[in-house]
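Shown next as structure tokens: one chain only, the form predicted alone.
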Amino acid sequence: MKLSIRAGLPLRQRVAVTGRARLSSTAVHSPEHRMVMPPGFNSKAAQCTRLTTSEPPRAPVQHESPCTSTMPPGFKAQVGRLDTFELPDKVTGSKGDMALGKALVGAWRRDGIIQIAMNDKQRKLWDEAKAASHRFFRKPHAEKAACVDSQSYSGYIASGEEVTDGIADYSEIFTITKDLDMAEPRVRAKWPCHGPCPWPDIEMKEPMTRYNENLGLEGEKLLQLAEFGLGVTPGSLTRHTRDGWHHARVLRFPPRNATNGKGKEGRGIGSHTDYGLLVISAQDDVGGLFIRRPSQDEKFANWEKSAAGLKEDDEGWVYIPPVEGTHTVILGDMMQYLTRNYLTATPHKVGLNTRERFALAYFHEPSFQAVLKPLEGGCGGLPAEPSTAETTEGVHYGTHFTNMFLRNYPDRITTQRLKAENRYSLLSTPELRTMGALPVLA
């Protein structure tokens, strides 16, 4: 028995867009599956690209098709089928934009999940930064470990290191954060998280850095077409991306026979939902991401208490297969705080397949600086939910980030100065908590 391939709204009711910011419907349906497309639509045929809300979780059939043939071992998930959706070069405020800014918030809002068509540069861009990838983790190990910096959490963290809910994770990661040379002022204030990123040669840098700024012109338009789709004043969500702290996470996953013996059998990476605003991931042809859609029954607040392991082992989980040229895009804890639970902050994990898996995440932020709170108006007319003291106060986004860090890395050299030099109590300091604000240096 197939997988239902149903969506929730006729496509046609959803979204009416002009040719230049199109949603392409990816999946190569059956005739009785074939939906109508609106003028202007661009159809273009791959595989697994609706995401299935007819029937509950349920063991994958290996032999269905190749979506579910990708899939870790034993996990039991339903098979994501996603949008898939095309952005336009520039965002104008067209009707098209606005048309297009409602299905992301429809999306979202309904999967939890989109996927971005990526256009000819970004698969260029994202060859040559998985290339960079594999040639960094193929290096010995004690080149790789010294990639630290004691002052940023950039570079290297080895197969065991992070630490999800209390377990390790298999997962080996070089993380770049902004990278600030010892002279730049922040850093010799001695601010939380700021420093250089100990990149291991140019060979690494300079394709990871183009990726990585192409992706955040990315973010920008998919904050912008948000906000259409939010019906908010325009620069509600981008006033606060201005110096924004974007960071990526460069991943590799051991085969799950090829493991330390750290973590948990299995597990690459534990349940939890992000920080910022928005992550825009790709990954390669191993699957192993898995999400939860949004669910009134299901409520968390990452920013109160930590949602790390929330319904790990619970049914629910929908797999995400891997689509060729696609990013996919999934939205962080601020993105819930600030529209109020319309939104809402996507929980995931990913488990370990039988062969290497590479993945990049690239995380859309906030200011380190930025104090957020709730947006007003719009979020599809929700009334205002009582009011904590996170909505009186707002939300301090490097607070929220560093308090993530210490979370998941409590024995990094990082952790261990930042307590050592009483870094932490900066956060609460005015020119920290003010966009643009430079420290004043004796």
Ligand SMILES: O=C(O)CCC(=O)C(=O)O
The other form holds:
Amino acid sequence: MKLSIRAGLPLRQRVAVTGRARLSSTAVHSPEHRMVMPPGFNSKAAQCTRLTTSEPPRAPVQHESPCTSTMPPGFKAQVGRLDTFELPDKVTGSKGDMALGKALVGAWRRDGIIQIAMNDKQRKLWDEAKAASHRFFRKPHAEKAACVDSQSYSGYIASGEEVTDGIADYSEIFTITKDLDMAEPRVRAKWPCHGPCPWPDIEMKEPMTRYNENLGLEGEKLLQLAEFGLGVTPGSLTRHTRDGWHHARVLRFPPRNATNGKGKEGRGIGSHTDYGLLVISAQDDVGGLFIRRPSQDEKFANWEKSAAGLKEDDEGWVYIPPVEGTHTVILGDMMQYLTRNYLTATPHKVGLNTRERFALAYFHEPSFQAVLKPLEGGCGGLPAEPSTAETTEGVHYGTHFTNMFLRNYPDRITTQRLKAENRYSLLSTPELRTMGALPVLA
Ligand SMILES: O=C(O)CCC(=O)C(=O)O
Ligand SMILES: [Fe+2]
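We have the form predicted alone; now please give the form predicted together with this ligand.
Then the entire complex follows, led off by the chain already shown.
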């Protein structure tokens, strides 16, 4: 894989200094793959190349995957070409870390998404996880459908079962939440969403666990760097992720001409924002992910009022082509809340392509018990805003997560049991709102 970097500086520093992503190419695909350019763009220059700016010249970008050709048919979008950042092995607070943190925050504010290079270990872990995912989704339906749990939302979600903004999604998913056995105190105390992960077999469990643990380390590094970039006290973000409610979705999307008719033509997952701090994703070479850039004109706060379905059929989407050997990182609702919109959750959606697509989204989250309040002191050197009733009370992440899963899976056995046993009421008890507290069992 080639990184898009300026020659002459050590690699990490080069990326920290020049790691600027631009959503430059503006080729737009109509169903007939006609190229339509917005006014002011040179179609020749924009197709699959970066627009030149006043920045110093760079090495030509060489992605291993084609640029616009992977966009799912029937969608209209700009094509985002993202530079690739490389993270250090360890964040120490060096000058390079500070510069990198600023560059990452700048890219998130401008584009809503960053791309980071996988190291060799991560490439191997993703390859193994992808192979396990292929193996799992090839199993007979009955075997997959048996992988459900009545206490946790871990396990299988059939194509057409997940609902976004009232419409079925065609994605087929295996969700992985914290794998807690039946003797675990929080499971015994019937905390909402807490329970075992119904793994189909060890061939799925081991590679997925290894990959997610590695992404957990990556998530912590990104938060540390984001703290530098935001100019907030170190630990302001990471203090919320002690025993974080990290989870993941292993995803398969059918080809658009081989669906079961339960969803909306060509739609893999409808427009939405995710719930926590960071979403670190890997995708195969097929393509399907679209995002929206941060915009002053688009206001939403998913923890207050659902942002699902937001602008789904509007203009302004950016297609993110798969780039081998990279993760993308977008932001979740709690990052937006903590930073008072300095960083915003990234709306995204997935389109079905002509081939089946495999992806994995890892969600780096606060503790289920965390009650979050906006960061003190203001972000990015901006003055702190006065508190309002809403910000003083804070947002309980476990309640936000539970609300989102109740909304997405209204008919799932887990939802039925949660309601039948009135587990929701536990969310307002002090032990569920105190980080590290364990239930007192009779
Ligand atoms: O398939 C992808 O790339 C993204 C999936 C996604 O948005 C999700 O699982 O929440
Ligand atoms: Fe998502």
